[in-house]
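Just the one chain here, laid out as structure tokens, in the form predicted on its own.
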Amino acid sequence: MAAEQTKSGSTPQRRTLTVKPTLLGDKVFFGITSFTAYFSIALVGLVLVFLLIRAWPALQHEGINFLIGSTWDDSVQPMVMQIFPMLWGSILLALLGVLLAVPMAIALAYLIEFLAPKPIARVATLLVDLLAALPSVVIGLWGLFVFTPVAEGWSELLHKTLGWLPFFANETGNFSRSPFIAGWIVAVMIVPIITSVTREIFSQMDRDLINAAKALGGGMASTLTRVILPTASGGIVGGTLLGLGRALGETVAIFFVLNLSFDINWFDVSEARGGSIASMILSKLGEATDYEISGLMAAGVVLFVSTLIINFIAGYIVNRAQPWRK
């Protein structure tokens, strides 16, 4: 029959695939997972609505100055609440963290997928996943008591050798609790996220392509820079954006290692001043008045929306970089 249809030039009818579950167990599982997915989306929307309701008095009073102003003064009535120094501080810390974390994450993913023997690769993967599971307070305490003395030495060395650059200049002589130290702490926290996404992209690459590059005389470094990274660049960018979203919302660890100051610290990463929206909310929420809580909720809205946008962009890029998922 199929041969007759082919000879006559007619196209065989395409079969309709069944996409919905037919068995009872499959239907139950499909219903539970669908409900969970939709409930998660609804929960995010409800959180955003709650924040907007609580933040509305401050947003209505401050207007656009809430984002572009640099004053937080509770000595006047009604108090002035403007978060630009904290907003810029969040961006600066996130960029520092990403700048430090991306090379480490790529190196880890390359080691696990292409260089290390299988037993060592499994141990390295386990350690990276364990680092992702550590609570922020543990990393913050480690950063305060263990890493800060080491990072102060690094910062002072950079000041002595590269102090003519504004990034590493330090006029106060105080190298503790600076954005430089906080940036390293953020990098430690986002390395597992970027490593996991990068490792997933590396594991799905065509090994014949990599073997062909090595057969043509390419070494490990040239294969990485000229074959692997260009092929996996989209996924790496997506993983980096996911890490950036985590870095923007980091709270407790930054609170331990960074001074909270409403003086805008543009690029002086070695100076002991700065801040972030999340750490500001943590430091002020306990003693805040009702109206100040409204301002803190408004700051949370800014952080929440920024993180959502970055995560959506990251998810889109990762999916585009992995056509086998379609």
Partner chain sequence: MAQVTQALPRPKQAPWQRRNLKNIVLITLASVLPSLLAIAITVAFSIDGAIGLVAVFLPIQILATVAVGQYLYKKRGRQDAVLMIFTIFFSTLVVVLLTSVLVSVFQRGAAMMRLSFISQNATYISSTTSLDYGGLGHAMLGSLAIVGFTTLVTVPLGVGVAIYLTESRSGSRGIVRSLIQSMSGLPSVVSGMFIYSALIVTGVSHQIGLTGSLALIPLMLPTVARVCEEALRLVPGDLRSAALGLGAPSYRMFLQVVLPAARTGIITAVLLGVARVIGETAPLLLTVNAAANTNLNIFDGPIETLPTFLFRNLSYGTDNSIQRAWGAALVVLFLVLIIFTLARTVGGDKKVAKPKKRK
Contents of the next structure:
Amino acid sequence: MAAEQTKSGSTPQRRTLTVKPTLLGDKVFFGITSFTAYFSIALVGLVLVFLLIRAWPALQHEGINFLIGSTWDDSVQPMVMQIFPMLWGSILLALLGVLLAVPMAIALAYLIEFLAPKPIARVATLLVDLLAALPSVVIGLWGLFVFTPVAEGWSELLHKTLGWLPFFANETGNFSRSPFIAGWIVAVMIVPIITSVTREIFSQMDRDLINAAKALGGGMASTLTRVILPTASGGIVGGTLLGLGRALGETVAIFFVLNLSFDINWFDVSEARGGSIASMILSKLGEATDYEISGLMAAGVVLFVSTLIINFIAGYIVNRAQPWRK
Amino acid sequence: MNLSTATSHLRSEDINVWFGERHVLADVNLDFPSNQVTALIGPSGCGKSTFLRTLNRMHELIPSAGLAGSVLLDGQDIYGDGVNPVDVRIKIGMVFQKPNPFPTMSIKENILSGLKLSGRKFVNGDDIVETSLRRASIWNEVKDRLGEPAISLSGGQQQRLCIARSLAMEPEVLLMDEPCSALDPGSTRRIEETIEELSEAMTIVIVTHNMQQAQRVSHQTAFFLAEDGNPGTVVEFGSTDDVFNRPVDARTNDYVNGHFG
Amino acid sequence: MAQVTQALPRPKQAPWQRRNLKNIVLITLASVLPSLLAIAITVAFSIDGAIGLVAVFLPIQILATVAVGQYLYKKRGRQDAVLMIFTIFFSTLVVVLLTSVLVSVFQRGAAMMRLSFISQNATYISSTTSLDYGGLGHAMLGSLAIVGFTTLVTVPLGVGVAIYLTESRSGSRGIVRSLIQSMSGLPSVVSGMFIYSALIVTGVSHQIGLTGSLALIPLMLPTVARVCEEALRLVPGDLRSAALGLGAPSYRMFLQVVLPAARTGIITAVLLGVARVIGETAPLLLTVNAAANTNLNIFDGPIETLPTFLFRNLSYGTDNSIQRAWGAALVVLFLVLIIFTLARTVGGDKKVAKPKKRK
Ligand SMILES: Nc1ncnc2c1ncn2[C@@H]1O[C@H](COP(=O)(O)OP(=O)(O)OP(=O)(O)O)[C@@H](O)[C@H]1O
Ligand SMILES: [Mg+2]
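Return the structure block for the form predicted in complex with the partner chain; the form predicted on its own was the one displayed.
Full complex below, order starting with the chain above.
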């Protein structure tokens, strides 16, 4: 036996330890679970493959113009399909949404974790979770009939008072169905995810660190800006990116509150012209021709790949910001 | 197969252990004869628990674990080809430092859990429950509440329940990792008595930080030591009486007399 | 300092109580006065409500709070006052928005609540038919059928993934976890397009309930897998060691020890998964044909669901159909609330599963 020959001093031979399941039951058990895992991730690949196959004719025909061109014309043969205004519109909405949602989310997370007494904090947490569970079609309904009239007022007000800024210029006098309103709707949709990630990071922070800052005579404000936010910044950025991903994919809620236009709108947020890839797909897929379907699938590929990348990066950042999660 | 090992029930030969690239145990050769209680003592972090876990193949469950050497049970290498770790753990039972009864099961179900978990057939469940609880000297305390959740018991009772749970499997060897560290003197006393009774039927290896306990319950003692950065080794191994009263190594003398560690 | 031994008279106030009264008065004034003042100014000059809030109330409130903060705690007080106002302002904004959604859905939806709306389907109902006829019974049943089938497929998958992530020792767990995590950001419309391009355009299937169910799977899966993984992770390693130490193979250890301990967590996972997809609209619009009649068979024929019913009525745009949309919103919201409350009560506060109570 090998073990008998080794004497202390010489490096003994390492043995291979059983890592693989040996029993039939275990083999079956781990076989099934591995299958479900691989199947699930294969699903992500399958989505991409099927969309790409469909999208190919349009992508091949339009080339890079699909992304950077601004014409969508079905009166010519073959029709021209270029989605830049929608792409930019999605980005604009996502930026607006994040701009509005981040202060709300940080404030709420701060309130819940550091300021509010337990019962209030618990109710606030519950409300945020509930907000996350609201279907977007319900938000769309509310956005169209309840929020739009109010936000039109805000938008008009901004135009009157700050109209000299290019953002709030409005030549038509029509303030409904604008990126401004849709941006708010997006913000409502993504506040919960940013809040919950931020809150999680806040809640895991070292209380001693915070108390030490306070003991050194720092007020709440300087503790927040000097200690809490720098420590939590990774998590907040990650949470914001997650929100950004959601914002890009938001479909039904935006569909009702935004006027889609291929006339590109760079930053006149109160004009009734905007873009959203997801809403465009929804509005056009119903009565699309075969070739147009191909273009819409290509738009879907763009949407999918961009959200996938954003989410992947976000997940990486969030996980890095939460080492305790392994 | 080396026949000379057949007389000793359990025996470790040149056990070396790594976690990743870190060498934590070197050349541990110990003999655990039948019906004897062996105490493993030594300062914290010297590898006692790790060694104990190599004895019933719980060690390999840690992802970074590495091992060299062999452990012979009745002369047969438990790490040998074709030996099923599950069978090894059935023969060599283990009691952990922290009581860990199954919280979703009743007291009775906990006792029978090992049999069910290892897929063994059994006919007279109630008898097994009673015998095991009696051997762990907890029967009188729980006989009227067998259906209650196991975690309704006190810490000391839970630990004796865990011993009873292992006994229901009728192991040939029982490994105990600081079984009394979370317990009051009364519970400790009872577990020590239990150990003494059990040693008539099985081989027992117990890790303890309590020198008095080692002297009270064990027949032989092994002193482990890991000196700054070196892997842990057995510095002294012999009858408990010798190790505590006539230690050969000066470091053993220091340790058992409380001069360091 | 010489008189240390002499007993000091007990101070009337403990040190930490000393400025209490002044503090309370000032802080109360700072929190009440500005709003009163702002209301007064807004009304007196008949200023628009929104301007009043932002241009009158906020500045006054900030000034008042900063002044009190400065007076009481100097620079630290000033900064904290600003922080406080912003925190409360933005938090209130979220609460107001959410409350507005809930209240308007309850108010406008309640006007639609009647037995016929719940129990009838929409056969022969047009967008102008009187509200006393027709309902969304068929949509509720359709949602039940479609989401039910999705759940049936997704739960085993999601639990399987969670087991893989917690129990196996495979080296690819990290990458699987990341991919599942990024799957949770899959836009729902893309999931619909996937099934549309894979099954419908290719002629494999019509737009039936099944295609809708399949389109919901990638949306539900990440939620189930993630919550389930967390539930399994909460089961202490001690119990696993105990079971393995008794000679249990991994699968028995899982089924008899880990699973019972994680039971409630897994139920929560299922509930949250259902809540995630019950209101999904876009994928169903692409993959399921609308129906006015009741159809429970997801394998054949058009079928209606709650969210698509809501969407279509909203799109018709007549007064009556919009009223129906609000009614549907209330029903969906109600369902979400129920599932949500269930998940909360079952799951508790993310604690380890409590043991079964016995008689
Ligand atoms: N899972 C693990 N991964 C990596 N290193 C480990 C692991 N478990 C133990 N070690 C290391 O192995 C060494 C021996 O640990 P072990 O738990 O066996 O010590 P011990 O003698 O039982 O100590 P104590 O008396 O405190 O229980 C320690 O240095 C420890 O850091
Ligand atoms: Mg130990």
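Just so we're on the same page, rigid core means the largest C-alpha set that superposes within 1.5 Å between forms. Note that the coordinates shown come from a computational prediction; the quantities given were computed from them, not determined experimentally. Residue numbers count along the first chain shown, from 1.
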Core-aligned, does residue 28 move its Cα 2 Å or more between these two forms? yes
